[in-house]
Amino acid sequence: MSILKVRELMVFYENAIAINNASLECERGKITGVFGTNSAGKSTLMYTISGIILDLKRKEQMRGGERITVLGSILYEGEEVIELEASVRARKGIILCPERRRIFQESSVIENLRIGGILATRQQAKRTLEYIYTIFPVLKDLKNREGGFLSGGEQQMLAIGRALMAQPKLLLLDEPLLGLSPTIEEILTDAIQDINTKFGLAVLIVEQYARPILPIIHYGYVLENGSAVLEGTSEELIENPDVKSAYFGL
């Protein structure tokens, strides 16, 4: 059963099209992947599902910048949410872990995590924090260090932990492996699988670097020029000759 259904989604920045009639679904308790090169529309897709695109649209209108237009349908748990603000979607359980981490650089690790859990109950926050320290034990050791002094991998762990503190039902991960070493990639992919299994969370990952992510997804899509041009299970995508050529160099 799908927790998210995106139907005929279109996003324009002025006269340039970023998302072109894209449709996809995320099932409850499953990991869904969306893969594409730079400028394929991956981050715009995440901004639109999370509602951040509405904030960007409003800011552009206020400063007389480019006009942003969003068309189509986003059904979350059977409810149309395409016009709901990001904060409302977050309270409903749609939580984005953004590209390039976006942690609070001058706040400590524990402060970042507590900010993420502002809407959680005390019991939820305590339980989630304990879990975060089990999958990312380095964060417990560094809990009093400012975010800006963490390595890129540690910042990504913190960003995912902060998103978990918000008690997501649908966790959106925007390029979580960007610029990280193979060792950190393995830690993060193992953690994503554990999060999916332990909490039964629906996880939507968009990623340019597909090689480490393809094996852990249940279903995936390939995005080109804002359109979903391929889809299938993990096995089907890995065996697809076009995917092999684009992402595995075979």
Second form
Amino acid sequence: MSILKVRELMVFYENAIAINNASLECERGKITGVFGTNSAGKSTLMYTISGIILDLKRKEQMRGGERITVLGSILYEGEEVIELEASVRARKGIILCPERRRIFQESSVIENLRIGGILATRQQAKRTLEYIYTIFPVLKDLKNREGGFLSGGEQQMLAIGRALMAQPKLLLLDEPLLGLSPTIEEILTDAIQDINTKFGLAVLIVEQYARPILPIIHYGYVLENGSAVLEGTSEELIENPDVKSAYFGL
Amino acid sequence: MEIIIYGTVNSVIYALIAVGFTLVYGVSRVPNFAHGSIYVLVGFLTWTFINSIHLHYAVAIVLSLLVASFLGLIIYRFVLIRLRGMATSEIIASFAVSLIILEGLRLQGIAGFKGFIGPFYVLPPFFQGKISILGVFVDYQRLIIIAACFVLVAALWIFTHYTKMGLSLRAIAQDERAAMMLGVHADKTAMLSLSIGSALAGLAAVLILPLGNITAEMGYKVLIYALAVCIIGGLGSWVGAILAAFVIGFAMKISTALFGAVWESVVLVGTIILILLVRPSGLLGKQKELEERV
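For the form predicted together with its partner chain instead of the form predicted alone, what are the coordinates?
Whole complex next, starting from this chain.
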């Protein structure tokens, strides 16, 4: 049973094609991975699923800039969401943890988390906050530090925590490991797995750096020039010679 | 002693004027140049409600504040929403709204006299009388202004730190798109900020206007003071705005006492230039200090 079904998605920036006829699915309670190199359309895919692309489109339109076109269908829990605004989709449970984290820099850690919990009820927020402190204990120690003064890894933890506070049903992670050390990578991948098993939360991870992510996903896609060229379970992808040569350098 | 007391009063007045402007700018990045016109409009509305419809003073104030916040909503919904993200256009559009309101009011005869035969447009003070503080006479209205400012700042601080609505305002102010990802509706929040900002302008008006006449020119003056305070304080920074209000308020009062009132506006502009020379992004403007870490 899939929670998200993307069908024949096409996204154009003016005449350049960013997503070309991509189709993919996220299973309920499973981790799905999407891998691709730079300019494969990973971030655009995330923006399109989360609805941020509509905001981009509107701003560009007002400026008289690039024309952005989105075609195709995104079914979330059987409902067409491609026309819905980002905040409405967030209310339905599609929460994006964005690339480069985008922490609220002037707010403290705890305030970042509180802002994440705007959609949550008081009990939900309290429970989630406790859970976040158990998977990322470092956040508890830094609770009153301003977001802008955290290290990259801490910011990423905070970003994931903040997204969790919004009570997602489908968590979108855009390049969660970008520029982080192997130790932090391990903490984060463990946390993602824990989130998935504890709450049965559907997670969609988009990464360029596949090596640490491949073992934890249940199903994955390889994105190239805006279309999904390859798909399979974690084992299938790891064994695939093309993936091996492209992402493991073997 | 007189300098301290009246300097404080002056500073608090500037802070009151600026707080609505800085709230709107901080949240929606919309420089609301209609700020001053709403200030005057609320004064005029309150006056009309009292003198033409004969409402109670308090009722008149509440009513005109409601009108002000509704007006802010409308300005955003029908004018600014089409220009979001283009600072120059936002300034021109909101200044146009400001011109319409202020010049419209001038036609109404708000210049002070109604064709030189009409009434003065003056709001009565909340309480008549004055008391002596350490030998300086201060009227009750000025004391109310100081108290109101502190209450207002405290209320705003609690609102923005502990309520969901306030938190979403802060979220949008810092990173609009990240806030959208967490379920905050950008336009609704900006609309809310404009309506709160307008109500704050109105509140400043009903507090401050009893000290003098209501004139159309005041709208421009208020706008300039609000801008000056916000720029010195660092655009969008609330603490900075309050700090800047005190700097300007005292600078002007001290210079008036030393050299006379003629130098007031020179000192105002001089302070702005001096502070911006030392700190280009304002006293507490830190947009450029926190660089992104990767």
